[in-house]
Amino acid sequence: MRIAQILFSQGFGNRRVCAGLLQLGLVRVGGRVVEDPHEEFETAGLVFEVEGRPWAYHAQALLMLHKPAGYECSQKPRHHPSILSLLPPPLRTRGVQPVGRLDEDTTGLLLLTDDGALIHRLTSPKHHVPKVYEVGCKHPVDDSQLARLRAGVVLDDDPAPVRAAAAERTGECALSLTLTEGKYHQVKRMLAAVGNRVETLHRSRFGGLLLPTGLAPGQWCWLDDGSRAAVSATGAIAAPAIPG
């Protein structure tokens, strides 16, 4: 692929901007300055530099972000900054977007991609991709609440019961909740339906992916092909490696 097309595909600007980066000698491949926009490179495993910053080529972007509190999962946020502001400009330019949404006060594992087909597959209720939430509650969690969450509770806008795939107590006022749907404020509404209240909410797992302990709030990492395959899995796997 021509280097100008590579830069364009990776989000480094429109074609004129990418040509300008090359003309100014700001692009390097293998430590060598590349100025000819027509010079071709194999994209498999390609790492290039733009203005001294290394960048690995990805035909489609798939990222994991440790979402901190106080950010909205929206391109046009209303009350808080967008989680997209935590990403470097090339990723925003190429159009990555969150896979589903987490409320502004919810933390944890958030996937972002520019692969529309993958977004549809992961958010479609037909595929039952599990997400695990660690919930801190205002009141003690008892066995009857856990049983009702597993059996199903009725939310205000839907007469059909909504069930947790799993619900386990992790502390006096805490539980781990596994859901395979993504209704609006679902965890908070389910806990309210059984007489409790969510105080803190953190997503620790999406499909077969676990949030790495080394990924701090606000940080993100690329996901490799193995992690991409694991996203739709139903069993937990090891967390992806975080670059040092």
Ligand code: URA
Second form
Amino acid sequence: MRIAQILFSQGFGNRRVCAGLLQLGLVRVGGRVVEDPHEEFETAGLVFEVEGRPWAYHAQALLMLHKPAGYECSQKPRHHPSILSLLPPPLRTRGVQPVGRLDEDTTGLLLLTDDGALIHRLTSPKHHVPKVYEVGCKHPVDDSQLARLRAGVVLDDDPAPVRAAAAERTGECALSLTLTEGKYHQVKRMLAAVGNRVETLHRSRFGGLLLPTGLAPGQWCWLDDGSRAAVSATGAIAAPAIPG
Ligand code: URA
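Alt. form predicted in complex with this ligand, vs. the form predicted on its own above:
Every chain and every other molecule in the complex is listed next, the one we just looked at coming first.
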């Protein structure tokens, strides 16, 4: 692929901006300045530098962010900064979007991609991709609450009950909840429906992917091919390797 097209596809700006980066000698491949916009490179495994910063070529972007509290998942946030502000500009330019949403006060595993078909597949209720939430509650969690969460509770916007695929107590006022849909405020509304109240909410797993312990709040990492396959898995668990 031509270097000008590579830069454009990776989010370094429109064609004029990419041509300007090349003309100014700001792009290197293998340590060599590349000025000719027509020069071709093999994209598989390609790492190039723009203004001294290394960038690995990805035909499609798929990454994991450890969402901190105090960020909104919207592109046009209302009260807090957007999670997109935690990503480098090329990822925003190429249209990376969160796969579903977490509330402003929820922390944990958030996937982002520029692959619209993948977003659709992972958020479709038909696909039953399990998501695991670690929930801190205001009141003690008892067996009858767990049984009701597993059996199904009715929320105010739909007469069909929503069930937790799993609900296990992890502390006096804490539980781990596995959901396969992604309704608006689902965990908070389900806990309210059984007479409790969510005080802290953290997503620890999405499909077959675990949030790695080495990924601090606010940090993100690319997902490699193995992790890509694990994303939509319903059983096996994998944690991506954190570079560096
Ligand atoms: N359920 C909620 O209530 N909030 C989230 O952020 C995610 C799931």
